[in-house]
Every structure is written in structure tokens, then in C-alpha cells.
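Just the one chain here, the form predicted on its own, laid out as C-alpha cells.
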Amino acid sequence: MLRKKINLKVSITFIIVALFFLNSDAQTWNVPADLKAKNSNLKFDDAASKDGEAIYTKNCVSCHGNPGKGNNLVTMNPIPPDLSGAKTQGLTDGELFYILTSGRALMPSFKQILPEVDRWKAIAYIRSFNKSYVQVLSKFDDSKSKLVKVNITFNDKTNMLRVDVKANEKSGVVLLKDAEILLFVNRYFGKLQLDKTLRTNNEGIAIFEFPKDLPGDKNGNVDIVAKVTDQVYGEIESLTKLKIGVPTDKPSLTEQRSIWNVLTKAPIWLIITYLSCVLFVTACLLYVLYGLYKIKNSK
């Protein structure tokens, strides 16, 4: 019996000590060096700071609430940060962007919900909060990313899609090797992303599988969606519209019939019983009027 107790105690005691360390593990980011040294080539102004704030409110405060207040979601475990804390603020810039892009468990990846500048503009919006912050300015050029041109062709034999990415740097065309690569296609309500992340070759050169099923419009058109994050030229993104879906002839949601729109397009009960309570509302402010008149007649 005092063998199960203190088996007990020294169980209790482990899971404790675990959680301890997998709860303080959980808000330990581990930034690669060259990301945690990282900088914005945005100036965090008072400009930059105020369109982060709108960005923080709509996308941050739920759970860190506002900086410096206090109200952070404390339910949550790990509890998410006052992001006017010591502890973010002593961050660098890097990882800020690192964690804001990248996401882990309870934090949610922003990357392919903000562009790299609004992302910025939300940590302009947190430093403003540490009056003892200086910021230092990225040396990279932001206009590289004009001088990148993304390719995107599809073999209907192996129902692959090949990416090329490539620079044309006035020195010549410079290939971008290890650039991350999403695919997009377009849809009714948002974008559905196609295979895996990848990376492009040593000869800038991804391949990506395209789902033989996938509907495309009457003619079988799709709008393919490519992100690419290259460590020098940034981000980039590029619309390509392929014939490579299947031909679907489906009217739009609101082609045939829709309540909120054209008097055409309302089924034809829809249209009866509202003409109906029209009448009826009509009919009885009249007949309240007519009562009222013959009161006053009366008199």
C-alpha cells in the first residue's frame, strides 16, 4: 500500500515536471540564424504603425489582446503573450517575422494570409510600444522582385505542372535555387492549394501534381496561383490561366435564382407571399385609418 502511494506521488510529479517543460518548450521559437537577423526594408513610422494596427486588431487581438492592457486570452495554454511585454520585445525583428510567418500549434501561420508588408506593419505596430527600440533597415532592394518572372507549364502526359524561376538581373538571368513555391488554384471562395510546399532546384525548376479531376470553367480554364519566397529577391507572386481543368458549364450561385437580387430571378412562391403581406399591412393601415376617420366624424 506504501508502495502504491509513493508510486503514485512520483508519477504526479513526472507529469508535472513534463508539462512544465513541454508548456515552456511550446513558447521557445528555435529561428534559424540567418531569419533571426533578418530586417524590414518598411520604416516603421507613425504611417506604417497605424495600418498595423488596423492588421493587429483584425488578426491579433482575439488572442493577445491589446498591447499593454492586459487582456491577452489567458485560457489558452501556452497563454499567448502581451506582445508589449519584455519578453517579445526582446526579440529581434527576425523572429517576430519568423513566428508571425511561420506559426506553430495555437499560433497560426500568417503567410499566406497577409503579404510580407502588412506583416511589417504589424510588428511596426508592436515596437511602438518599446520607446527604447531603434530600428536598423534592411539592405535588400525590394524592387529585386520585379526583375523575377515565374513560368508555369503543364505536361497533360505525366498531368504535371513545372515552375521555372528565374531573375533577369542585368549581369544575365540569375536562376533562383532552394525558393520556397506554393500552388494555388482560384476558387468560388478562396484559393485551394495544389500538392505540397516545394522548393525549386538547382536549376530554379519545381514539379508539382495537378489533380486530374479538378473543374476548370466551360473551356476547362483554371487560374493557377504561384507564391515564391526566395531569401534575395523576397516575395513574388504570379497568376497564370491554363486549360488544363475539367470543362464544367455550371451556372454561378446566383446565375439562376437569388433572393437578394433582380425580381426575375425569385421563385415564384417567394414572390406571392410577399405580395400577400404587402396587401395585408395595406389593408389594415387602412382600415385603422377608416376607423379613425369615422371616430372623428363622429364627434
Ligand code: HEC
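Residue numbers count along the first chain shown, from 1. In this text the structure is predicted, and so the values were computed from the model without any measurement. Think of the rigid core as the biggest set of C-alphas that the two forms share within 1.5 Å after superposition. First, how it differs from the form predicted in complex with heme C (HEC).
- With the core held fixed, Ile272 shows a CA shift of 2 Å or greater between these two forms.
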Contents of the next structure:
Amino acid sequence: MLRKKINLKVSITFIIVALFFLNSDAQTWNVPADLKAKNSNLKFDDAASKDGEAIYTKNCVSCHGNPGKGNNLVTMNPIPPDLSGAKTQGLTDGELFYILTSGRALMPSFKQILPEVDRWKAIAYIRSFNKSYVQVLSKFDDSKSKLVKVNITFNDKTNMLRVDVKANEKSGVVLLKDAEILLFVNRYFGKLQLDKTLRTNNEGIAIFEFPKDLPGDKNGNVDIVAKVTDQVYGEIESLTKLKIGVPTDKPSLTEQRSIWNVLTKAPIWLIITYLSCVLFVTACLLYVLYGLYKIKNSK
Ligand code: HEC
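Next, report the structure of the form predicted in complex with heme C (HEC); the form predicted on its own has already been given.
Full assembly next; the chain just shown is listed first.
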């Protein structure tokens, strides 16, 4: 009997220990070699790390806790590690950037949430907890992205949007091959992604499907934002206005006269009624004052 109990205890302990090891031995991040070697253009100085601290506090602290303080969310599985730890600090800047950009399961992708420079600033902050860290700056030329031209044209027969990406180098035009492209439509609140994320072909072209009944403004204009990411030319964002939406002429609260808006345009009848009331009350007051004046002088 006693032996059975001990056996049970031993096996339960064994299972718990095994689970613990399984859990703590989280998967490694398989980052492609070229991205692993990626470095930042931004110098990780005090200013960058201070900006990074604000970004970290807003976006990361809820799961990862404050670096070095051990207040990360240990109830989550896998546990979001304390980022000042040796394991995280042993990753390259490129790996950290990749993790922030793509995410994995509970670790969110910050690609759409933080622009590239903010992702680097968050990394600058994480690195500030590592005394032995020495930054290797990227030799990548930031100004190269200015050479890129994004051209979007619409084919109304096929309902397709064609995106052409090229760079006007001094030596001639370079077509951007295998560049990642995301298309968005500007809405009142945020952006709506069109189709999926695509890559340009060998001619620097990607073709997107455009939804048939997308509402535009009253002339049918739609603002299309293309976000291009290229290995050599970096991140480029361009805005194109195209007359391809369904014209929508809804009276907007901000443009029409209405009772309930807080802008300058009240309806005319309301203004007239209001002014008549004010004039009437003022006239009554003046009449009373006149009456008082007459009483005073009637002695
Ligand atoms: C919703 C919770 C959550 C938020 C918010 C979050 N993370 Fe994570 N993060 C995780 C989890 C969970 C993991 C472990 C994922 C895994 O191993 O599969 C992780 C892993 C990481 C890793 C890899 C660490 C290592 O040593 O393997 C880094 C780096 C990282 N996060 C950075 C950040 C940064 C920077 C932010 C804010 C911009 C952030 N995370 C926001 C949950 C979160």
C-alpha cells in the first residue's frame, strides 16, 4: 500500500518535472540568415532608448514586464521572457527585429502597429539593459528609399490593380524584384487592407484584386496606400488617389447644417428663431427699465 503511494508520488513528480522542462524548452526562432544579419540604421543612443522606453511601456510591458524586474506574465504559455535575460540578449539585432515584425502565436506581430524606426527604438531600449552589448550599425543607405517610385494603375475590365515598383538610380531604372507589397484603402478609422500581401515579379509588378463595390467619396475617389518593403531600398509608403470606388454621397455631419452637430453650421431656421427670442427678451428688459425710469421721474 505504502509502496504504491510512493510510486504514485514519484510518477506525479516526474510528470510535473517533465512538463516543466517541455515548457521551458521553448522553440527557437528560425530566422532566415539574411534577416538575422540585418542591422539598424538608427544609432542606439540614449535618445533612441528613451523613445524606445515609451514604446515598450505602451506595447510590451503588459506581457514581458519591466526588463530585469521579473514581473513578466508567467501565467501565459509560452511565458513571455524577461527581455533583459541572457537568452534574448544572445539574439542578434536582426533576430529581435524579425521577432517583433513577424511575431509567433501569442507574441504579436508589430508590422502594422509600429513603423520600422519604432521597432528599432524598442530594441534600443531592450539593449540598454545589456552592459556588454556593442552595436553594429547598418551600412544600408537610408536615402535609397527616396529613389523608389510606386505607380498604381487600374484595369476596369479585369478589376485588377497593377502596382509597378522601380527605383530611378543614376545608372538607370532598376525594377524592384521580390519586394513585399501591402495595399490599403484609407478609411475614417484606420486602413483597410486590400487583397493579400504580395511580392513583385521579375518585372517589379504585382497585381491585386480590387473589390467591386468599395465605396469612395462622392466622386468615387479612393485613397490607396501602398506599403513596399525591399531588401535594398527599405520601406516605402506611397499614396495614390484613383477614381475607382462607388460614388457615395451620404450627407456628412460635418458638411451639412444640422441641429446636433457642434460645428459652425446650425440650420438657418434655428439661428432665426434663436435670434428672435434673444431680441424679444432684450426688448422686454428694456421696456421694464423704461417703466422703472418713468416711475422714478413721476414724483
Ligand atoms: C500579448 C503578449 C505579448 C506582447 C504584448 C508582446 N510580447 Fe513578446 N513575446 C510574447 C510571448 C508569449 C513570447 C514567447 C513566444 C514564443 O517563444 O513562441 C514573446 C517573445 C518575445 C521575444 C523573443 C524572446 C526570446 O528570448 O525568445 C522578443 C524579443 C519579444 N517577445 C519582444 C517583444 C517586444 C519588444 C514587444 C513590444 C513591442 C512584445 N514582445 C510584446 C508575448 C508578448
